[in-house]
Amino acid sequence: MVGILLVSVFLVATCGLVYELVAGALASYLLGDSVLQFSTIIGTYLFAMGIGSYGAKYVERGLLTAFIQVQILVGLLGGCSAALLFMVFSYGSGFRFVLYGLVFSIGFLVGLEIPLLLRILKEHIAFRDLVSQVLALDYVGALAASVLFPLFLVPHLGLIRTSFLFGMVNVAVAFIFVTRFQKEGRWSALSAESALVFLLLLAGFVFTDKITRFAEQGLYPAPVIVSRQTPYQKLAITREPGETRLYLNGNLQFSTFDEYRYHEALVVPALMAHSAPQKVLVLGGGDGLAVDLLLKDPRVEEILLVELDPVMIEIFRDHPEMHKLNNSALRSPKVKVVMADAFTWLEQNDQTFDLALVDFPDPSNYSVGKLYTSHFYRRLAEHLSPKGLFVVQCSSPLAARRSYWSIISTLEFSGLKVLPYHVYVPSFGEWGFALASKIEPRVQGEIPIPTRFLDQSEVERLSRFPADMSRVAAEANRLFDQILVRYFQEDWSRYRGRDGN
């Protein structure tokens, strides 16, 4: 029976943690700014818990019967806790209010567990062992949980699937304490509960991606035709007749329609400022399509890609229909591709390279931010060639004027020239850009590549920016005091304020 008991502590403890980093996790792709959304979700749950195991004290009778029905309810509220928030965020309204209010009952619950299994298994073990026993089980099962959540629950089973699988082991675990210690009256009872729930978590998990697509049906307008859940974000592509979007963590990427126009302002100024780009950089972009462009300049002869997200060259370099969307650019012989994380191979390597692009996510979050910072852009400039340059993409100059202006002044804070220019993407609006480089950089020649939206004329504009978006005052981004993601936070609110969204 002892052993029984103390397994059942690691297995709760696991269980617990999992509903923490699942609820964490979730809010984190839908909401953004993961060091906020961790913070308040971990603080609300443990402080759920201090008042869980306070309460804990006024059960006095039928502890046993009490931990079988909170194994119960907390399986089954944390076991459906991920599809729930999906479909509340993708169909109703009150997400945040759903999302603190399970996560608060989730940790009430997990909060009585240990007090009441301490009182059970006082009657079998010393006290002096029973403490020191059940607290080092409950940090090694908090321990197993921070372990394989991101190595493998996240990225093979995704966060509904997962949570769903750990709401069937906590109803499992009160199904073999009705068997074994339970008394005759209760047990039909209880094992009838334990048993239903455990059949309706298990129908959730059989049956995840029917959740999951329906969820999504309501997240994105148009068909969901390739869905993953990745250790780094959650990854969506779209269809509808003539458009294909990519959608990381909820947020668009590019749409077949108006991409070209966002790419080849990457791109092309950066090559027409480069008398000899023969070799070239990407950070990011590990969608390809950028590469494609570069492709097209016969004196690019050698592109390096460095990607984190494995999944992301997988789709784009290998899935049947994906792949032509960038031409099929990333198996060609002339491009590498590195799966690293940009900040740490930079640190870690020495190649030097006449142009770089750099096309990352917006710094929604301060793990995306650490690349627009002065660290960052220094340590890119040290892998340019004595005329190298690159070109970086920075949000919007009119919705997030402050950020854009940020990164221009984070670019100039690192002792580089810098050149600012936008463009118009219909699909975001007005979107910014900058060339940097240890020398003045120029736009100037003919045109490189064949291209479908820019010409001379609209070249020359690029650069000129009207009253609204014109230069505000703007700290620079500073790797400890990423003021940046501060801007772009309270930017993009105001701006989605005023648009009603």
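Take the two forms, superpose them, and find the largest set of C-alpha atoms that agree within 1.5 Å; that set is the rigid core. Only a predicted model underlies this, so the values are computations on that prediction, with no experimental measurement involved. Numbering follows the first chain given and starts at 1. What changes on going to the form predicted in complex with its partner chain:
Core-superposed comparison between the two forms: the CA of Thr14 exceeds or equals a 2 Å shift. Ser403 shows a C-alpha shift below 2 Å between the two forms [criterion: core-superposed Cα displacement of 2 Å].
Positional change of Leu357 between the two forms stays under 2 Å at the C-alpha, relative to the superposed core.
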Given for the second form:
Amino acid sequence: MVGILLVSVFLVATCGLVYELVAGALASYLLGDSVLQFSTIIGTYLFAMGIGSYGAKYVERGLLTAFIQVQILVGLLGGCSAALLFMVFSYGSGFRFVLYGLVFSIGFLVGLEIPLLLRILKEHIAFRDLVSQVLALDYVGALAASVLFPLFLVPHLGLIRTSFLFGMVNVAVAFIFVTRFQKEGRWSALSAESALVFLLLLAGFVFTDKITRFAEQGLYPAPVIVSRQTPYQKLAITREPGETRLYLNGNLQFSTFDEYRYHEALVVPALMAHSAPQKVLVLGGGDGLAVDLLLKDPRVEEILLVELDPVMIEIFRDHPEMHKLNNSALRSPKVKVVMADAFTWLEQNDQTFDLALVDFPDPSNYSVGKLYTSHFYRRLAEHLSPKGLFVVQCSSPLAARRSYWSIISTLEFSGLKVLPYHVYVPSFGEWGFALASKIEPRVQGEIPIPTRFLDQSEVERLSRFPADMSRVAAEANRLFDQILVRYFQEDWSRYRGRDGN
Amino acid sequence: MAGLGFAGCPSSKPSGRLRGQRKDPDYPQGHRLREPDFPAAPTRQERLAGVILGGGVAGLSAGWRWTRAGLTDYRLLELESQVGGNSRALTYPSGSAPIGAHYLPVPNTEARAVRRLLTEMGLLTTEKDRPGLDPRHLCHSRQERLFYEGEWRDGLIPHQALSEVSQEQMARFQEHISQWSRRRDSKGRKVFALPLHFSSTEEQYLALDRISFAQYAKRMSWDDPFLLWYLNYACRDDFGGSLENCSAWAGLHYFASRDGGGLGDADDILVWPEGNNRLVKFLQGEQKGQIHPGSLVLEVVPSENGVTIDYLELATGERVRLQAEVCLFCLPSFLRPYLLKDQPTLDRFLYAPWLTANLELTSPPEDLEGPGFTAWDNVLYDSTSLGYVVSTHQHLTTAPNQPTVWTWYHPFSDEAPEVVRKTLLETQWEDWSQRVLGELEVVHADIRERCRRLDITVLGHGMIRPSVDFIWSGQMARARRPQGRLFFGHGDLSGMSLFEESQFRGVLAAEQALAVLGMEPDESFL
Ligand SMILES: Cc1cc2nc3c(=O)[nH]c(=O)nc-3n(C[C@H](O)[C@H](O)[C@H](O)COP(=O)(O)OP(=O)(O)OC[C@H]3O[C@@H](n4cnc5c(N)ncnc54)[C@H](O)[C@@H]3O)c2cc1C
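Now that the form predicted alone has been shown, please provide the structure of the form predicted in complex with its partner chain.
Every component of the complex follows; first up is the chain already shown.
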């Protein structure tokens, strides 16, 4: 009897700390700033435990039943906590409220456990031994949890499965208590209850894949904090300490680790090539990162962002966390957002702009490929003011060399003067861009905005192409002959296949 | 009958939601001509300068020609509630889709009327002396793909997947064709022109019309199965015929006549969501007042000084008589015995039945290549159908999940046409819709879930078939001959079913009539 009780102390302690760690880790993933998250969560949790311990004195009779009920409840709440929090973050609102509510409830219940156990055990063990043994096991359990958690649990099971697993441990403890210590009569109700909760958690554990596929965990190297199937694409944002990434249809769009290199390269030369870029058009780029940079230039008065997918805007403008990534750029009064398909929008509107940023997904199929055709560039050029220019992201001149130069050829074929350039972005590799205009684009003058990467000499280097990226013959891409899609497929499959996979 | 085989088709459980209809031409009315039960005497008589019978491409082009010549005192009689004939379209929430004609090849230089039409429509413009077509309407990439040996392949010829023998024969064939398309006769004429009227009439070439395409293939030692499939596919696609029952002249014409006319490559085509109905709509534009839909032509009596036409006004049931100075017969020639007395023999006019299906899809179904790879024309190798054409292909939107309408094509190229026609009229919508879905399911697993509506159109006399010894035969020459002041202008008088040919025949009839009326134009459109 005593043995079982002491083992329970150990298990219960381990579970309690695991829930705390899950909540802390999850909050740091989702909200960033892990020091803050861990501190506030540990604080809340310990405080709640205190209240729980104090509250234990109000439990007067039926100690055993109370303890079993608490176990089942901790198992249920703690076990489902990770899944619940991910869901709320991805699909619901009031994430922080749910987070701290959950942490507090679990802390409170866990706080109840030890006093109750002590009182149950005191009939069997001398008080002096009791306190030492229980507290010692409690701390050992905590150690077990804190070692297992980062080394085994997170890497092998992930947060969601881990919490389901420990939820089951809690419930298993409850079940053992029911079968061992309960007198006839109440037995069936409690055992049925624990069995039910156990099955629920087991189902959660087994179907974690389904749950996570729902939130697209597992397909990505870091935990997914936002996952949406929009009418247009599969969108996922992952976060680990220090790095947030956006994936569209499984392709990396940016990583906060080095997106500034990409976006500075997209925005700064264009700003330098125009003497007074007042009206700017941004096509694609609903993440608002380019817009953020544009807003830093006081000459820019108006930005029109044309984005196909309302969910992008919902996330990068309206989501309580994500809008911070672009410094709330999309909420600026200078920025107007239009939900439309870029090509159709160009066909149907005749506004003109000093500058246009073209940041579309790569031309990997015939549908997106239309946005890289001479017809598109001609249309776009019609929307430029006399000295206006636009910049295009053009895939990699190293990995997809022919594709890159085909885009350059397409711009030239469209009757434009082109300035090709490239930049190194660790997440992507060598990346290519082009400035295009009816007049020769010239990048000159001061760097107009504060930058982390580009300076005068770096800007000069951008347009130099080393031998392995220099121009190759490639045909222009046209609506009725999208050679680019074929180039792109061939280039990338050769690039990926270079080390035999 | 093997090819019909719907009795034994895999009929999976009909999905509860699927709706659809038969969108056939008005056969019940048309078939009344066989056993006339109409009022014997007209209740109304009218006099007009001209009457055009039939509002297909031929009839509408004739009217277009007359309007351009300043002749507006005419009436165009069309049986259906809408003009267009085989170039009709159906309307769906996401846009229109063709029931038949769906593309126009980039016109050759000799296709002057086509070029004029495209210029009027603003699709063909001349900048700095260089004519060019509006790229929005040239078929975007990808134009075609072929489902061959378990995979979609780019284009109609899966070069990489072909055996060496196939590749070698294919190359030989293509070289052979390019020789034909370059060749000129002693008078400098193309051997195969489009409209075919401008082709060489030298005997050595016309002799090709008296053997079948299969015989020609044999003569050339083209025996590779893939090449033979490809040639047969072309015959089915353009003629509703086969290697065996189309003439070598027609088969070679298909491959060698198109040259892009300096506007594009030989295989460039113009397409619209609603198919050639785009052209119909334009032609229709300025003759709204003249077009009388719901008019069943009953009797045509030509004479030296005019033509008397009786028609049934379906809305009122009245028999109306028109006295016209000239009349253009732009109805299919097989109707002549029912409408006209003493007609020449027309036993070589064979028409291939077609069945088409329009599938309204909530979004494109799963695709083995992933989203964004659907072609305009998606062909299944070794299928009795020709695959499907995507109506929204030219949309500039890049969103991959837009609702769309597909048109699925099935010619009856081998079977005896009369037998097929009879069976087709009796088959139910359910059988065919299941058969269409069953075939498409192989390449698009969730097609049933995506398909909201499926309409079936049976075109019993869909296409005139360029059989052996037909186009250049004496029978054809006789059929084209005017009878008094009645001129014949349906596309079947070319012997092959193409927009260029229907337009040519319609305009030709219109100009012949103008001459009789003393309104001979300064310049022919042809
Ligand atoms: C499935 C299919 C696909 C095709 N695809 C193409 C294509 O992609 N490109 C292409 O160029 N061509 C295509 N064609 C060929 C097409 O037939 C021609 O392009 C053209 O539309 C034919 O026009 P028409 O005026 O000669 O004949 P029709 O279209 O046959 O016109 C005859 C008209 O007469 C009317 N009519 C019949 N009887 C009576 C009556 N008693 N009284 C009054 N009116 C009557 C009919 O309703 C019809 O409107 C296709 C044909 C079919 C069947």
